[in-house]
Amino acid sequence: MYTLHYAPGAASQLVHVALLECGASHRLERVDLEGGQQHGPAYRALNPHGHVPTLIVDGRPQHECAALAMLLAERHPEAALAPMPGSAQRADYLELMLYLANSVQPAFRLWFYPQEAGGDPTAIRNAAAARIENAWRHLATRLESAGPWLLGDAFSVVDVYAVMLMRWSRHLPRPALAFAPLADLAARVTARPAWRHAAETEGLPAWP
C-alpha cells in the first residue's frame, strides 16, 4: 500500500490521480498548507523541502510530482498510463512530462510566489503569465495536429499533469481554457472517475 500526503488542489493532485488510475491500494495523509503542518519537523522528516506531494513507497519517502507519477505508470503497467520503453510515442512521453516539470510548473511557482525571485513583484508575475500563456499555446497546437490526447490517440499520465496545471491558471488573465483544444482536453480528463474521484474526495470545486 502506498501512502499520499496530500494538500487539496495541490500537485499532490497529479499523483492522487495516478494512484486512482492505477487502482494502487493507497491511503492518504492530508498536509495542512496553510497551519504550516509542511515545516514542522514531523513532515521535514519525510520532505527535507516542506512540499507536497510526498509518496510512501514500500516503506520509502519519495518526492516530486512528476516523478512519482512516471514512477506509478511503470510500477502498474497494466494501467497504461505511459508508452512502453522503446515504443514510438516513448520519446514524446518523456519530452512532454519533462517540459511540464521544468518549464511549466516552474512558472507558476513564480505566479504564485513572485517574492521568491526578487526583483518586483508584478514584472514577474508578467513575465511568468506570459510564459505560461506560450506553454499553453504549444499545448494546443500540438493536440490540434495530434490530438485528440497529447500522445495522440492514447490517454496517458501526461494528460492529467497538463489538465492538473491547466486548472491553476483559471485566475490568470488568460487562462488555458481560452484555448479550445485544451478546454476539450479538460473536459475528457475531468470526466474521467479518477480525476472526479479525487477532487470529490479532496474537496475542490468543480472545475472547468
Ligand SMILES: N[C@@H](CCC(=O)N[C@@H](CS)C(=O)NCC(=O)O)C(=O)O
The other form holds:
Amino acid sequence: MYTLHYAPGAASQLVHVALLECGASHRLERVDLEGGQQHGPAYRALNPHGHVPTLIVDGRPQHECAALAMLLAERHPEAALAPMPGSAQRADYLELMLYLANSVQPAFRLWFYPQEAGGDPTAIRNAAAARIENAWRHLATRLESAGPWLLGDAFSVVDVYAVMLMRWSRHLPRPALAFAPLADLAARVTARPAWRHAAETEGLPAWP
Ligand SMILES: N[C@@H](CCC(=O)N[C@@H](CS)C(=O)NCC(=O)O)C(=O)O
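So the form predicted on its own is up there; where is the form predicted in complex with this ligand?
Full assembly next; the chain just shown is listed first.
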C-alpha cells in the first residue's frame, strides 16, 4: 500500500496516474499548498524540500515525481509503463524522462515561482516561456516522425509526464495544444481511465 501526498494538478499528478495505471493499492493525502501546509513541520518531516509529491514506499517517504514514476514502472512491470533494461526503447525512455525532469519541468518552476530565481520576474517568465515553447517544438517533431506515443508504438510514463507538463502550459503565451501532434497526444493520454480517474478525484477542470 502506497500513500501519495498530493495537491490537485501539481507534479503529484504524474505519480497519481502512474499508481492507477499500475493498479497499485494506494491512499491519497491532500496537501494544502495555498494554505502553506508544505512549509509546516509535519510535512517538512516527510519532505524537507516542502514540495509535492511525496510517496510513502514501504514506510519511507520518497520524492521527485520523475523518479517516483520510474520506480513505480519498475516495481509493477506487469503494467508495462516503461521499457525494461536491455530493451530497444530503453535509451529513448531514459533520455526523455531526464529531458522532461531536467529541462522542461524546471522551466515551469521558473514560470510559476520567478521570485526564486531573483531578478526581474517578467524577464524570467519570458525566458521560461521561450524554453517551454522550444520543448514543445522538440516533442512535436519527435511525435511527427515516430508517434503516436513519445516512445513510438508503446504508451509509457513518459507520455503521462509530458501531458501533465503540457496541461501546465494552458495559460502560457503559446500552450502545448497549439502544436497538433501534442494536442493529439493529450487527447490519447487524457482518454485513458487512469488519467480520467485521477483528474476526477483531484477535482481538475476539464482539459484539453
Ligand atoms: N522536483 C520536484 C518539484 C516538485 C514541485 O515543484 N512541486 C510543486 C507543485 S507542482 C510544489 O510543491 N510547490 C509548492 C511550493 O513550492 O511551495 C518534483 O519533481 O517532484
